[in-house]
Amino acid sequence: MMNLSRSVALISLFLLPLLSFSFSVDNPTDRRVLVLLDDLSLKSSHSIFFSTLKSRGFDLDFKLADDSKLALQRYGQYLYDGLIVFAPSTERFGGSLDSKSIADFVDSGRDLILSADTSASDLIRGIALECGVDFDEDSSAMVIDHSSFSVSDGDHTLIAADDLVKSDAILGKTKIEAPVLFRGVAHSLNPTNNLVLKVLSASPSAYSANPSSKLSSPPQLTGSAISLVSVMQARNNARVVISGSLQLFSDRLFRSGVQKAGSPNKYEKSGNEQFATELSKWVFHERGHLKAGSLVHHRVGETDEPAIYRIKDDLEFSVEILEWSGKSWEPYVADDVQVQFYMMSPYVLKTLSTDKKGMFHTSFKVPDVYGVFQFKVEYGKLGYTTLSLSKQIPVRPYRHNEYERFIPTAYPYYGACFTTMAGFFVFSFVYLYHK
């Protein structure tokens, strides 16, 4: 039993190192990523895009899809940070390994790559409906197109695809020019979940089908509807890249010149690499991640924050929000950022000024309505992650020595009091005198 208890000791100080470098709030960028393989030649034929990780300080893990030994956590901790599955075919994952772990790890906040083709089986299928997206019910189907496709293809398998999501968050501020290549299967996004979203679309005139048959029925999945790329953003921040093709990260493809058809431009590399590179710095969180200070506020003129406010006083807020470049933090600069001031509505809604720093801020009166009120900053942007901050304050009325002596809107009051009086004085020494 002792040396049981020393083993244990001994491994969790050898996890130790380990685990100190996983996700954290002050370093967001994921550094553990383990990498799922059908075939360890993938290696070789897409080192490019694992290159490229390598490069920026990732750290692969590189395992087969069924090794007996797979695990993503081990005495209740995470080994990794994010997960890479490029194993479309897989039929079930060795060791501790399934769908459900996998859905955990998202749940956790951890990052997933799923990348699939016409071999993908019901397990990678699975995975990819339970993030909102789901690929076309023909196995045997690829996405084909009679006007975009590259013209070095025969059978118009091969997509020249340039329907990009307009995100500098997601895809970069350098323009991609070159089209993207794709071959693959076809899938489209769950309407009933906003957190899914395309990235690579393909053309109106593409359809989903099997390109060795001819069709028997009209396809069901066609034109702009067939998402190629998809990226989800989960509740807790976690991201998700889903491609219908495993081909799109090769080197082949990489170092492939393209040139669309009905197009006069030909290019003599694809924009496979920086599309799958800007890509993977979003999903790992290299790019659009916020965080965001405390909610800081005070009574105009002064710089303590009050127990509580009174109806009508004026007050000033601010909060700091920054942006993770990769290697620091960078303050966030933009004009949509908004704070309400809440008690089961938003009574005061102002847009927060920027001092180009990170800092955000405004002024504003509390409204004339007391009880217990929520500065709320909730902020969602396309390709950023989500902040969502609030604060309880509550609001009293005027006490009683509060009051203006003489209340302006009171004076026809007033008036009316003392005309009484003056009248009822008249009265009585007319009734008294006067006969």
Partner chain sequence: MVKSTSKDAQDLFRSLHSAYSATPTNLKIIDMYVVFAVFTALIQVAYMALVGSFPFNSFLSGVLSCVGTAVLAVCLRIQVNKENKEFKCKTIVTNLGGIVAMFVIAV
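Numbering follows the first chain given and starts at 1. Computed from a predicted structure; not experimentally measured. Each form is matched to the other, and the largest set of C-alpha atoms that superpose within 1.5 Å is called the rigid core. Compared with the form predicted in complex with its partner chain:
After superposition on the rigid core, the Cα atom of Leu382 is displaced by less than 2 Å between the two forms.
In place of the form predicted on its own, output the structure of the form predicted in complex with its partner chain.
Single chain only below; no partners, no other molecules.
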């Protein structure tokens, strides 16, 4: 009996360090990533991309998409923190995976990289549709661009795209100079969906059609409405990258030079490697992930948080926001975080000033309205996690002994009372003693 319990304790001691490597609130970078391939040769044809991921500390688990032992969860616990699906032609996943389990995976806050290609199956299209991305219905269509193609290509399907989204969080601070090479299918985004974003869009001269057959009617997807690579940040801050081309991540396009048709610039190396690396840093929460401490507020001159404010009080408000740098929490520096003093509509809206050490603070006067207010910080910057913090606080009017002793606007009323008293006094004398 004793031996059994002691050995169990010893085993659990050894297992404890392993727990610290998994995904948690304090360490948001994913560690264990499942990579689904429909062909094991992708391991070697996309080796540069996978080796950059491994060198950043990710634990990649390569499996075939129809492997019958596939499972994302066991006994209610997720086995992986991230999922890369490079299996565009798989009709059905093996094991316990299907589009619903992948949707649940993203719902639990975990990240996904999904890539389609020219022969995208309905399964992959369905997963993309769950994330708000609509691939072209025609399964043989590819993106064709007769003015933005790479000159090394014959039939204008290898696009040299440089219409990137302007976001330091998603694509990193260094500008991607060379165009990004792309060959694959087009997708479009619903314009009313504010969770998806086009990271790489096609040029206005692109369209989606079958390259080997003659067009009988104008193509449905054209121009800048075509997105080549999109991202989605869900409301629980899970991040999804959906790409229309698997070749974009391949070693061949990483290494090839690029020259866009009609442009004299010839680049030795395409922008694909930098693009894919920066995007993978963003999707696995190595960049642009914010955490906020609690909201702190108090009257000017005090340190305790009061339970109720009075109208026209002066108060100070502060909040701490940290950014994950990939290894540690750094102070977040920005000048556009705002706080609202909100009751059905914001009565006060102030931009917080930062001390560059992660503390954001401001001070303002409570408005002349009483009720139950909320301090609300709603921060939704492009590429960063959305912060949605609120704290409730009531505001009361003046107590009757908090007014001035004699209110200046009421002097006529005071005067009226006294003249009435004087008038009564005079009247009573006059009335009783007149002749």
